[in-house]
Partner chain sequence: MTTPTPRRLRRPDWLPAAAFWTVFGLLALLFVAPLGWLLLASVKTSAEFAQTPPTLLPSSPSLENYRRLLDAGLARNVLNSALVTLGTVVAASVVSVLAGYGFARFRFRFRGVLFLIVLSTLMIPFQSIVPSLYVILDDLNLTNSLAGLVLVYTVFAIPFGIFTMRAAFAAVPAAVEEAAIVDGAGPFATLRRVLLPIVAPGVATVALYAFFTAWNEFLAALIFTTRQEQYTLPVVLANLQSGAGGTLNWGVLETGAVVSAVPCVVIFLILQRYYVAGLTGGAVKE
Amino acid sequence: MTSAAPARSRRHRRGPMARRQRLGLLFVAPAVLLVLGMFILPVIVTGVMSFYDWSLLGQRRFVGLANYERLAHDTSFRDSLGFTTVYTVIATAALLVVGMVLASAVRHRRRGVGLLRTAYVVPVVIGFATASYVTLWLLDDRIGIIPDLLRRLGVVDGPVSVFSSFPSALAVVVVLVVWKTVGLTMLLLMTGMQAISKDYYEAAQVDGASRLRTYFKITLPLLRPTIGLVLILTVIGSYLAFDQFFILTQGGPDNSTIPVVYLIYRAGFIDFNLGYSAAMSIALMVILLILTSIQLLLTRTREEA
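Show me this one chain by itself, in the form predicted alone.
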């Protein structure tokens, strides 16, 4: 009797807890299935595909690590990776600087700020393909209205093509990306700034600290986790850039603006080599995992310090 009573009591306590656990698993199950179906399964299929010589319509043939050996000696992949890294550094720095300026300008509620916030965020909902075609319609020498207008006004006499040189082509893409995505960066940074306690600023004001000193000694250090999040999102998005280069530059001039995803697309759907395209996809995923881990490690280490 004495041993059966505690056992019944434990079963009684486990009953509601077990039901809550089963209910929790039921709510989590759709998210788990979504992750498995949208991320884990495609990664496994891509990994398996990378070990095959697999044309789009022909028979597949197991080749082991041959695709990765080819990748290690592929100068096109190295050049593309180098260009993507340069583009990522420039785009990330531009987005962070412009985002910080805009977030600082609209962080406080005052007349007109709501309109400014809306104006900055609206481009975020526009697709990259749409924004790229609008840019092409404005700047392309064959169909663009700005080159045609400059010729009609006599400002220039010959062709005006910003996509014929590497610096101007890259600059146009970076400006487009900043205009298109800086609204999201601004929102994240503004939310981080608004989460900082006003006590810090009141104490700095009592101590007579200038605005510049307050910004560098209080705002930036306390905003570090948000900046880390912005950097991770921006770096991943920049390494996965495709639409803007596919539509605006098409890899030119002289194949100098080919991002890695463009190379993956070309190998898979133009050269019909799915195995090699899958190997490049796996390599890009590993690079992004390493970069993201380094950024998370640096952010966590500085927070703990």
The other form holds:
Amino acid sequence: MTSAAPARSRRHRRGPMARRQRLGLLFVAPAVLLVLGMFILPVIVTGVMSFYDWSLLGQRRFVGLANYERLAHDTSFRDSLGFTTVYTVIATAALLVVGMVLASAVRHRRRGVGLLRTAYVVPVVIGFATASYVTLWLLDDRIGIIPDLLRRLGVVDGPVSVFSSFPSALAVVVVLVVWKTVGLTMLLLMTGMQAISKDYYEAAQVDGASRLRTYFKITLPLLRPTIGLVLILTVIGSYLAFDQFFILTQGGPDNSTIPVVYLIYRAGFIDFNLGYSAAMSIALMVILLILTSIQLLLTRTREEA
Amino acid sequence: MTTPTPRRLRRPDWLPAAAFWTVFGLLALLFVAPLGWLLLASVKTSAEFAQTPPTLLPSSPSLENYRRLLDAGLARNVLNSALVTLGTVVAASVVSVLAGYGFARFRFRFRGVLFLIVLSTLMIPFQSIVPSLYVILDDLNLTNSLAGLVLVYTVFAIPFGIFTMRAAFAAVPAAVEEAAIVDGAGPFATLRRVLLPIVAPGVATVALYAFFTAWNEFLAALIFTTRQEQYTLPVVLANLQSGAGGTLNWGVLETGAVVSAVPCVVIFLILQRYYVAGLTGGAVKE
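What would the structure be for the form predicted together with the partner chain, given that what you showed me was the form predicted alone?
Starting with the chain above, the whole complex follows.
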């Protein structure tokens, strides 16, 4: 890089950093172009598509708000939205509770605690699809170890088909999701806990506060921003669930476990109706933006209060 | 709850530790057990794999399932996953380093707006743009192509990557850089020789994030590829599961799951320090 040499005197005059600033645009250009082309443009195109009868196989016709009118009266969309919401509430609550318990357990340095942390985080790095195939096998009535174990323990008698009833199918997915992602929740909460100043705890100890009281009066309130972040992440993540339902429940039983993303996929790539798929996408985007804004507002006002 | 609780009777010192390890140690075992059990089962013969009730340990360990996986042509799909992942890791790391450097160290017109555009991608999930992303990729002749997947996954990975790298560059004292500039090094040379070694842990985080994203991604791969030669590992396994044109072979399916899980677990165990630091780094600013 000797080409910079001629400019040296001028650079000295204006300070070494000053002249090079326009170069910054060059450095960020690849990222910005990628995001504009493969993200911002698709968002705009999704909006445009949602006003069209846009078949995957080529024909497209402007239909105005027809897709949205259909959406408003589509009971399967309403059911799916309802199911996704139920799933989100349950999964988020489960993740938060288990995550808090694990984070409280591994936050302090003690011999061997690193091993525990690692064990809880390992499932985070494998894919949801992969984890789903493993679950499918572990739960298979004929060759799975879990039905076999249940039968041996006398908990059940006869065949075990967890995916044939809504509550057990949902329970399986929630357990899978907790197993697969709670390590991340735990890490975030643990980091938040460790950022709380030791002074508070020392003061509480001097005052003779019980552990439980310390937890509710110091740890939880000061952890609010972190809990807020975890909530946003888990709520968004749950609303976007796809892999585990596609592979495990396949929407069943009786179409009772169809998340919204599954519906978007089905409309666009099974029914070949990209316009309607796009309208659902826009609806999902709007819902998530509203949810995120509400959560951001809530955590902010609480912080100031 | 205002009266101070009286001091409890002294418990033996070892009791809390024993209770702690019983509960959380067992839980930890439960967390890794499915993967350990899967790994063990993958070396059962196909016949033993499909046996009712399941056996606890493989009675005569064999690599039969791995051979069948190769026979089923899945080596191609493993290679696809590897290529897509490698491409994404390289592209996402390079783009994130450049942009992180640019955003952290340079003042230029529209810097704020451009950063906001990059950040906005964190607010809108890619799952909701798949219909149009498909149309755009199709227009570019990039459906059914590994390059198309690399492009998409790179865009998934760079918002986090740019965020991480910007913070990493911002943490480097300006004096380090100024010294290099005064010595006559151009910006690229400064970046490569002086700054990159300092921000290497951040690059590791970004590379790991890109790795796990690309290796594990399912929805986009399912939609953007329609021919088995182009499938990545998760998609070909889903096809195997739906049993297109034959009965489900559990041995091959689950051995495929081993092949998709093992690289992630091994890489995580080696580099977990960077991954954990990266994930939690931006989380607690307050």
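Positions refer to the first chain, counted from 1. For clarity, every value in this text was computed on a predicted model and none was experimentally measured. Throughout, rigid core stands for the largest set of C-alpha atoms superposing within 1.5 Å between the two forms.
* Once the two forms are fit on the core, has Lys217 moved its CA by at least 2 Å between the two forms? -> After core superposition, the displacement of the Lys217 C-alpha between the two forms stays below 2 Å, so no.
* After fitting the core, Gly154 CA displacement of 2 Å or more between the two forms -> The answer is yes; the displacement is at least 2 Å.
* To do: Could you check whether the CA atom of Arg142 moves 2 Å or more between the two forms, using the rigid core for the fit?
  => Yes, the C-alpha position differs by at least 2 Å between the two forms.
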